[in-house]
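Coming up is one lone chain in structure tokens, specifically the form predicted alone.
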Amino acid sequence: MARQEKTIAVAGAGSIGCYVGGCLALAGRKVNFLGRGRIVEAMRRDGLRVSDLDGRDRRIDPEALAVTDDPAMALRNADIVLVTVKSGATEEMAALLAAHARPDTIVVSLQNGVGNADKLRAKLPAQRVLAGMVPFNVVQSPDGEAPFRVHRASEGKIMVEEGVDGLAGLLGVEGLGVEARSDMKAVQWSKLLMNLNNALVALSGLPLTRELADRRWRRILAGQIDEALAAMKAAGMEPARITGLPPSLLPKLLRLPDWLFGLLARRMLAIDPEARSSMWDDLERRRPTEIDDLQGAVLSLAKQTGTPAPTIERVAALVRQAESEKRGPPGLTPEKV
């Protein structure tokens, strides 16, 4: 796949949108940027600043970004399209792909969840959907500073289906390490059991290392991914190895007292000091959050599978709770989830 000649489309300007699709930009990638609202007036009037745990601190000027909230303009071009929104938009971008995109455009989604790209290949039946997941946290600035900044504040590979020759060298560049994997569904599996933590995030309020770092939380988070792993395994699933720890001893690690949890988890705890979740800034902004798409997941199998799953229960009604709120986050204790 010639590198240079391809346009890539980033459908969905938000945080990991941008990331990806900045990372890309600077290292000479043609970029075209979907999105809408004010991240998208600030890219076009002051240009974006991508950075990261590693040191990076790199700047595009607006004048050498491409960024439209037209779909057609977008997408109409584009050999490669990275779905970056949120779950609940993949049906309108499904939509508007099948409108505007061309039937020999290579879709990958970058979404958190693992139905998404089931959900884009319904829609899409002329266009390879391929599945990814990204594993990284990626924070923004807050409004008003200028020039708009997403920070990489976490570490990790993106992982992309295989199946297209070249697309993760097209994709790998600096400050972005991309890898092809044949094994998607169960990466995506073993991904979603760490985004479980993303609504004690969103209920707290607290940045991640100062929540992982609380055991009296990570013990919730364990109670989770006891009953997800037990959903799985009755329904024959194993989730793939993609850090250092096999799935089925996380549970055991985040149990430990926080002064040994801290020694054994080094990589974990890489986080900026200031990174939250997704989920806490949806609340943040009075959206809708992903928790159908994540917890969601996890207690439609338990349901088919006949396995119980109170703790998720419990997390997943006290986020939807919040939601219809509409307050932000609430700050709860452990205690009280």
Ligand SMILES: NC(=O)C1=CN([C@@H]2O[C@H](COP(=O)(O)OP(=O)(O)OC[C@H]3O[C@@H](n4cnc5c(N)ncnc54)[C@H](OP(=O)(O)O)[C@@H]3O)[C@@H](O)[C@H]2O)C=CC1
Given for the second form:
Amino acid sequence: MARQEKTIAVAGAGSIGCYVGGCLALAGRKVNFLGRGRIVEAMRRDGLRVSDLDGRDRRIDPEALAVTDDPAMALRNADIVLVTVKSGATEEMAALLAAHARPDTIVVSLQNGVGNADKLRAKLPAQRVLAGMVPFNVVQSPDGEAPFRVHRASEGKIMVEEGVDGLAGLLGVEGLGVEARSDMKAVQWSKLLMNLNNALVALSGLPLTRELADRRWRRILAGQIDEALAAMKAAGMEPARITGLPPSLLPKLLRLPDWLFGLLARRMLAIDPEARSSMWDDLERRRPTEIDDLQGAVLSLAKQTGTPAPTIERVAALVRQAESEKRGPPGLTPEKV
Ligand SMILES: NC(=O)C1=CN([C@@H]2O[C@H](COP(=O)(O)OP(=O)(O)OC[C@H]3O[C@@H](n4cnc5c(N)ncnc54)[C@H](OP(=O)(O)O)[C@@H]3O)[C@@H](O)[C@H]2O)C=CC1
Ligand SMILES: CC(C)(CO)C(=O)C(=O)O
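Now that you have shown the form predicted alone, what about the form predicted in complex with this ligand?
Let's see the whole complex now, leading with the same chain.
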């Protein structure tokens, strides 16, 4: 795949879309950002700042950015579309792609959850749709900071489904490691285990490092992971190894005393102190969360396989309550969960 001539559209210019698209644009790739509202206005006015916990801090001037809220303009000449909207907006984005993207466009879902690539496939029979997985957290600058900044707050390589020659090379640029994988379903289920923590960060309101440093929160996460692993086992599914540790050992690691966990999980804890979770971002902005696609996906599997999942059910109920109250992250203690 010849790199410089390809046009890459970012469908959903938010945290992940602006970080990934920003790294690609900085590397000289042609990038169209499709976004809306506050972020489109900010990027048009002041450009984009892209930083990371490895110390990179780079800027793109507004004149060098192709940013629009017009789907036709962003999508019609795209060779690759990276879908970076939240799960609840996937169907809407799929309809825009069906209307505006070329049949030979390759669509890559860079979303959490295990069902978004399939939702896109169902609406886009002509296009090739690949699943992807983003392991790192991205923090957006607070409202009013200029230029709008996206900061990669933890480590890890993006994984994309194999099958399109040169795709990992096209997307793998400075600040952005990309690996092609043949086992994306197993990768996504494994990421889902990590994402069971998004809700705990959202309910506590704590930064990820502080939440993970507290064994009381880790025990709740371990309980959710145990339930998810039991449901996956009953369904004959094995989550992939995407961190240094086999997924089956995660609950054991999480239940260790704080001092030992801190020692053994040093790599896992290389996280910016500002990082929280994308579900915390949603409660903070009074938006719908991805609870149905994260805890909800495990609950569906648990129901199908007849395995109990009381911890996940309770966490999901608390997130749904916070979502409907629209008062932001409720700041719960582990005892309240
Ligand atoms: N944030 C993170 O650190 C991580 C996120 N992920 C996953 O990546 C995916 C994206 O998350 P994230 O980047 O946080 O989400 P964001 O909400 O930050 O970004 C999505 C953006 O897409 C915009 N959007 C939605 N629909 C449209 C549309 N029809 N046209 C134009 N713009 C649209 C949204 O605008 P509006 O706000 O107006 O709706 C929003 O700005 C999720 O599945 C998430 O779970 C994975 C790893 C880490
Ligand atoms: C924090 C992280 C990287 C892992 O849970 C994430 O996927 C998210 O915020 O959605």
